[in-house]
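Have a look below at one chain only, the form predicted alone, in structure tokens format.
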Amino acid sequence: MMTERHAAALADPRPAGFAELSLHDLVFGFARNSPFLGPISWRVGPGEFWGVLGPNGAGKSTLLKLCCGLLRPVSGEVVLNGRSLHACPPRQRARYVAYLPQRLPLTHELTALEVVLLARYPFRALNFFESAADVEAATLALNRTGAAALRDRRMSTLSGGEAQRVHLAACLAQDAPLIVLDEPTASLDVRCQIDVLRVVQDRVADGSGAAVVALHDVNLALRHCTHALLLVGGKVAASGAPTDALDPERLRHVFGVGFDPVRRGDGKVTAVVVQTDEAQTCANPVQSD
């Protein structure tokens, strides 16, 4: 039976660019296996840029897939703009959530422009041919990610970093208020990492959209994210402002490595540096699942 909350949300009065994602007591596990993620309750609001961090195997990628509706929880609920995410047809869901997986899809024989145009499918009236508006949106997205020069190149000829920029452009061209990116900086050099996260910052700067990004670099999260979620063993170890959630002492216990904070003149932590003295590292590092 449909709840009153879901019935009211069928005619959502919020503007199309609005994004609010809520997870309620979410638990997940694969068939015939014990749940390994959760319970997690979490809210991503408009204008927020969340960095999701944690050891390998902590559940970051699984959590992101749940946020996109690609996996169904064992229990609990994912709610987007007041409506159960799984109550939304896939085509409608794609208008609200754009997802970039950790492993890029196979698009070797397509050009960069063709890959980005695929992201416009949810908006095509007849489902077949792209419009001039679709081409314009794709071109703008390629420009924003610094991939304009790759427009007519086949994906098979691109480096890993170049391909990553093209797929990020596809997420932007999808024009969804919520973008979910799984390690989008993994194949990029330092300058490109900063450029990509600045693009995400700009994307949510107007206060209506939101972003959830899995990262391994603590300093990128401290520098660019408005919020951070730290996962350990499928559970939330900390969440909130990056300087609070990514406290050096907490990071030491989570990653088993000592961190020294780098502070500005006002005492605010702006980065952390891994300690080089092995005696200062954690003797009993936390093991990820």
The other form holds:
Amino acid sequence: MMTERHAAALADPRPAGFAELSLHDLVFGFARNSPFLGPISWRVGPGEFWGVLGPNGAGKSTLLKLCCGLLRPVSGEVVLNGRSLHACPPRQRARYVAYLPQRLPLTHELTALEVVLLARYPFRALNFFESAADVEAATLALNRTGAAALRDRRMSTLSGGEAQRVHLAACLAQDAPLIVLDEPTASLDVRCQIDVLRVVQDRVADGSGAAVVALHDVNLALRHCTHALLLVGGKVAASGAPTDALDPERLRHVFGVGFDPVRRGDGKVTAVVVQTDEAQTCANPVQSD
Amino acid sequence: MRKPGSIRLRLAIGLLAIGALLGLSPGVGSDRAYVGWRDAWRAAFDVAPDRQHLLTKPRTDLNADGRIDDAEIARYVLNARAIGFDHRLARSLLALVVGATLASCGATFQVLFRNPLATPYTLGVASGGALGAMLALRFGLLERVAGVPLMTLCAFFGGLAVVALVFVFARGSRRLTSNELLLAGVTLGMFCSAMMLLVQFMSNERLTFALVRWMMGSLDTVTSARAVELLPFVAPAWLVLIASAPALNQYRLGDELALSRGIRVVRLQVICVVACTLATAAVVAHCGPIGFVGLVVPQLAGRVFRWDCRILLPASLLVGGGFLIVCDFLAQSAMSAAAALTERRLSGTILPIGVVTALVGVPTFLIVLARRTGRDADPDR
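Now show me the form predicted in complex with its partner chain, since the one above was the form predicted alone.
So here's everything in the complex, that chain up top.
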């Protein structure tokens, strides 16, 4: 079945780089007439590493899925490089956006290399089996996430951190300029969290792509992200430089937990610490509109 | 162990095994003393049998004069060809096609439902088909329409109708993995069983007996179809399923990840279910519900070959076909072996194929399950 769409997909095997992802008055709701998210307007430019933070249920995962075109907005538009994401054929879209869900897929019976090779699918338009170039790209991606030694191991034998590295390698192997990761650091130890975010940092550093990552750890966002978006009740509470968006006073208001800033010599905030005084910490109830 | 080279070798061995089984099949069946597989092949290539040798066989010296004349040789060659190829090989080819279809549809359903217990009958094709066949029997619809028995047509459309109903009732859930679909399938299956009991209750013994026999499945080429008649229904399904294998691999990763990799998830589900349902309905209509192949063979194929759908689906075709041929050999030989042991006249009877698939499949499967090593042990599959 060689449709027009397939022909178009074949004619454009490589994405022409990343210009910008923009959301225009995006609204999403699970039920009719009750918007869950939005309206949100947002722009992600090349070389930017966005951390998306907010309380549980604020709409972080939903926003990320909208950015990947996995959900259809009620109104508004997601535009990637000047093209509406929903007008884009799925296969072509997959060459621009790589996504890692919050819950990792169950792939126990596969080896790490096989999992990464699966991500090459959007580029194999008509080939039934992977080419040598695909294997090379997959091996390279495994090297970049420090998972080269796991190449032939079965996924069922890997630890949580190792599995996360493999799935991150799959995202890189997809060769998409925009990568969208939903809480990639959840349930990882400190070292693994930093390693994962460093890989993402390296990927976007050359300005050829961008990353949108949902996080729960404010300090990781302060440490690694170039930008931060604070989401509360489906609306943007703040966006911009991490130190501005994740201001301790604002965090206190959003999470209902007191934070103390940790400042460098020049007065710049590098980290926040949850206040230890119980009475003061939980004085404010959690805000939700 | 999991290198592509070794997979290719295994597939080649599998193909050779199927070839060997088909080569032997003209000789398997009752009355082997009269025509063995060598005799059948010799007859096929018009090689004159040895006269002295023919004398040792029963019913060859027709005029009982102690020698074999030319007319008797010609008669023997004709019979050997008819028995070996028109009957026995045709039966094995039917087993090959039916086994391959049930196994590949089973593998596809297990991937689609993300459930190793799914079978080609999960959505109710078998129960609907059985009810259709039973109603045809009860109301005496025994004519043929365009060469196809009405009972077969009733079974085919009964199966399709139940699957359609399952989708109507589970309409609220767009996704195949949802429990609504499975619940609707199981519930409608129970309804069909109850209806069959009711019809049975109101029928005489002869009809009840015929239906119970139908439920056991049969590969008889006299009363049911030949492989060639099934191919138009099942071959397109094979091709569709194998062509969908790369997409099914992505589907395994979960709906969201598959969608993000460019798979149209709902379309893939619809295409695969329609292909499997049509193919399975055709098989059930012609041969009755042959259990166990669709459940066990994909698991065996996955463990012996690989879980990658691009390998799993062709491997299931191969293993399923071979499995059913072997089971059919056993079904045909078991009674003559029992007759030889007990010195009673039992030969000529063929065990129901459904009984043999379970008798062979269950122990094989349990052994494979028990022998899972740490590396192969995976909780979800």
